[in-house]
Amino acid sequence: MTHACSVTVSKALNLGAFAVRRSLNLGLNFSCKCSVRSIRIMENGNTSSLMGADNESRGALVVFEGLDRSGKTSQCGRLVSYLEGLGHSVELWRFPDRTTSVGQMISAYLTNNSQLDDHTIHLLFSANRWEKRSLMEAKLKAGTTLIVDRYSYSGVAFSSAKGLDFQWCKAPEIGLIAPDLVIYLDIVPEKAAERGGYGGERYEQLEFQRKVAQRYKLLEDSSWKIVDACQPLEDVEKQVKEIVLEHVMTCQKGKPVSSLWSC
């Protein structure tokens, strides 16, 4: 059993290391590749994206981020029910995906049943997302909207809050599919700590959550929509529905898929 577990960990870390190398190479070469690709598009009159032609209907990738106990799981579930009621093809995903072999190791760590080096667990979190990347792309292209509870932003925010280098934490995530929309449920750590079940997992500590909130601010970009999670649940839900539906319709009209932090 110990040998099998060691082999599984080794495979997972190899996948994480590969993602780091791939991402670093992509970061070094991408500006040149972007320029070459732009020239080719101008020459050929081809406006197709890296992963699919423009005007090709697809599902939307909607990610929920925020501190622990900010209400992500509740809002994800309500949103999925709402979109299904409108007739959309939609699925709820969560990271880490604890059903995979990598995810089971992460789950043991989060519930304090195992100890791992901070760099190691970060690469395992990243490997957990990479092992679902191909399926994610296939689902989106097939027209399924994915509502995702946590994504790469969580990985970077939590690991860098532990003291790891911010750019090093981002590197393994480069090349994953970029969300069409990030809903950040904004709540002060003290308010989140008052909610039921707080403190049950490794990272649910008030001072640490304050550091995570600071790192999240560094990750905000044009895809983000900030929602006040201190509002009544129904008010948050109403605001989320309005924001998400607009992006779902945009993707159905043919918004290209892009890569995370690639250019």
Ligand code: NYM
Contents of the next structure:
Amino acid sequence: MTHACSVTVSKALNLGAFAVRRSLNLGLNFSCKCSVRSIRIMENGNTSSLMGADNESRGALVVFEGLDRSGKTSQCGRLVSYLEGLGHSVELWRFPDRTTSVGQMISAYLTNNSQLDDHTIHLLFSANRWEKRSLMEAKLKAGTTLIVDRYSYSGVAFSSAKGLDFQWCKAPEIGLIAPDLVIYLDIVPEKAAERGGYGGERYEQLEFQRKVAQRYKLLEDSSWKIVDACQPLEDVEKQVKEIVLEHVMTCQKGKPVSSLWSC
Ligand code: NYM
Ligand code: MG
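Switch from the form predicted on its own to the form predicted together with the named molecule and give that structure.
What follows is the entire complex, opening with the chain shown before.
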């Protein structure tokens, strides 16, 4: 069991390293104007996107971001039920994925059962996404929409709020699949703290969440939709459904997949 896990993790990390290298090499030919870029590979005169032809139907990668207690988990659950009800193939994912061996190290850290250097835990969060990257690609290609509770933006916002260099925090995320849509559930840190309090994990403190909110602001790009999360849950839900459905349809019709992350 342990052996099988470590083989899978190292395979995923190798794949990750390859993808990062490829994206960095390709990056030399691009100007640094946007934060998400579509990777095209010229092979024998054919242009192909990261995953198959541009017009191939696929699932959408929808990411929820926001402070702790902003309502992401509730909204993700409701959205998945809604899309399932409409007959879409959809799965709920979350990062950190605490079920893997890397995820268990992260969980031990978050629950204060282990101490790790800030850089080390940052790279573990990133590795936890890399180990799921190939499965993510396969699911999207097979037409499954993924609703993901936290992704690379959490990685950068939380680690850089501790004082780590912002660009250094972004670097290990380069080459991961870019979300088609990021829903940022916007809530003032004080309001979030009032919502039944925090669960006692690392990072769940008002002062720190204020810093995280500032970092999130620096990460906003054209894939983001900001939803006011202070509204009643049902109103948030209604807005989220409308925004997401539009993106699911666009991906169904065929849209190239992009990779994170230029600048
Ligand atoms: N977190 C989450 C990070 O610091 N970096 C990451 O890359 C991710 C995905 O973990 N406070 C932090 C944000 C949260 C904590 O997440 C656990 P959740 O959604 O509360 O289980
Ligand atoms: Mg939390």
